[in-house]
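Single chain ahead, by itself, as structure tokens, in the form predicted on its own.
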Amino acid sequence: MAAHNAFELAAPRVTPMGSAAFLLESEGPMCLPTQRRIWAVGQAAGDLKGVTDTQPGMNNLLVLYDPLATEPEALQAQLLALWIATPDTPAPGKLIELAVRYGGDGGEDLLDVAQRKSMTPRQVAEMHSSAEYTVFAPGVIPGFGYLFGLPEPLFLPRRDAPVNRPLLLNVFIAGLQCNVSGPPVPGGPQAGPTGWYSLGQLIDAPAPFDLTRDPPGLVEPGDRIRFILDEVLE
């Protein structure tokens, strides 16, 4: 687990996000069992007066609301009693398992992660797929999220100034997180900035959301995934 940070809150608090939402936030480091929690108080907020939405991000949840419909007030004192009542409860994810090929086109920052952490480009895509990651959160692009589960002798900081990868379904990693970045979309840019470091690309990967599968969404939040060792390309 990550040692302790400024950024860790010591009791959980609900503030407003404008005028019809509120965000919750954890108290404590990041954690499955902490995120655990997140999503069971996300379904049950679903059902307190004036509530329209609910969205799980990392150590915390957007709660969207009816200002004309609930006491404002009101709801931030059941939101923070809900977090303070609920217990972790177990959400059992399905596994997916997905291939990557580390290094090459799509994991251009292999050499770099390794020359950071004195390892060799193979040994930081065996430790990188040695693990299981959990879904957190949704992410930026539909139908996949934020996973939690990256070795600690891998956690690396953001970069301070963000540079362009190819969007290939690209493995990255930043800070104590894991993620994968969208496909190109027809008649869009090829390459995006990120501040991510890319480990490698999907092969042979499902759309991660596609209108004719149901759920539409590849992964939902408690889903586990594995990624398989394709090759290492140094």
The other form holds:
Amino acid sequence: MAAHNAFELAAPRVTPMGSAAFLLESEGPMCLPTQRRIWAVGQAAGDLKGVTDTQPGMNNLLVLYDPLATEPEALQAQLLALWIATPDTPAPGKLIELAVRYGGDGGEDLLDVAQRKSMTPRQVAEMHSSAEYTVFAPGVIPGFGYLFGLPEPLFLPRRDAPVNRPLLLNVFIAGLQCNVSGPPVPGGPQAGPTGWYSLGQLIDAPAPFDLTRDPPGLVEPGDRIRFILDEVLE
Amino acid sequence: MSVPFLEVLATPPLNSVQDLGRPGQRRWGIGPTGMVDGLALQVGNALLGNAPGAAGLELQLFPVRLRVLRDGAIALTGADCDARLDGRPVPPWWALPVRAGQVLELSPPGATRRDLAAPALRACLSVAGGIDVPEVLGSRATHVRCAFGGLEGRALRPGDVLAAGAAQAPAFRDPAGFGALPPATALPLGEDPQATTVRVIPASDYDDFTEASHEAFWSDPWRVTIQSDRMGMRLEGTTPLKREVVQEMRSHGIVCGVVQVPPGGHPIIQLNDGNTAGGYPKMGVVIDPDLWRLAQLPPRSLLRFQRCDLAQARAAALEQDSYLAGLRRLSALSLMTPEVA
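Got the form predicted on its own; any chance of the form predicted in complex with the partner chain too?
First the chain shown before, then all remaining chains and molecules of the complex.
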């Protein structure tokens, strides 16, 4: 057995996501060590016969396969074996710094979040930008992905009903997650419904996705993001 | 070699170049896209002797008028749109030769008759050799949200000229062309003539829902609402689906066909242009071999869910495979290769 992982993890729950995918969900609180296993298993699973794609989520992994190229039951067993035998993804990824203007246009919810947390807008901005975030998983459209590392005092359940917010590389938080949403391409959607809270907007940010680059995406799971407080508009 | 083959004379918005989608790009947050009725495209490609994933046109709004710029061959599959070639009717699920200068016209499905037993929404036009647009990240599918793929990353417009990948079209033994047994006839499913039935595998959050929700999900008919497009299909039923335990959900990858239930209790089925990840609880997932049935459901039509497991889903995939293999044999008998011709 080639398992040398310092971090012992219970076997994940494996359920079908339809006729051509499995969802692996890890047990326990959301954390980085678990996510390092998720990345590693996702990478290794990509080489299994019949697997067509893999996608890390927040402490979970989606594995897509061609059911006519592999036996689903056999694949399920292979995935559980990988979970035990695959060494965690080791080193942290590259660090990217992103300047943020908190509040104002694009930071519509800063005041709301401050009031809910009995803090000043500046305290929220300082706390948010004090942490280092890890790109846990790709986002719903090309961008900076789902970020983990939000300081616990800023945890806030997502809204019951979505509201319309600009999507111009805005910094959002919800639950214990953070993300940066924006039009992935020039001319993309400029606003959209979201249950997340918009704290601010990136200043002079690099394009997260550009088809003329190879690879086209700027960040990959494991990369780290630090938000630099540019200014706070109250 | 690629040659100009079709000119778009008239089209409403939302019609686009699509293939079987863009797999393997989820690490960048890029979902499948591709033709919603992927089976219709595979049928068209089988009839014309194309590769299974050759690109075609997905037509979901009408009327559409196209001028043929060069002798060649096309196939019309999916919704029956009362197609006319220079005014002469073309049957649905049909492949035929076309000549330079001819004009093809398609009307809204159901314009002349509305058939509850065979709902129709989207038509597919395949061309010999496939629609030739540059591949982006391994696919020719239009990604409208991200504005890449297809023709300049956008929907079709009047005036567009589309190239086909085949320099020389196949010759037909019968100049009238030939047709396929439609999937709705070849692959029947369900017993309710008023509703379309699709098979669903319960998903990881299934057990969190109440018993009444389980009961309603499998036995009630669900109505497709007007809030339906290539991203997803919102459904309405008499019993909102509720969970026993409500817990914060962790975002995870999702697929076409996933039946998610937002707090209101009315399910949404994710389709080809939907998000790659989500966090709503999932009741189940429509199996891949039944996604084409969803593609043809217009607003206000009825849908029923039939419970299924992995073995049954695999059997359904094999059945569909053998249907397509039969069409490829039919095509081989009905077409003469360019060399022979």
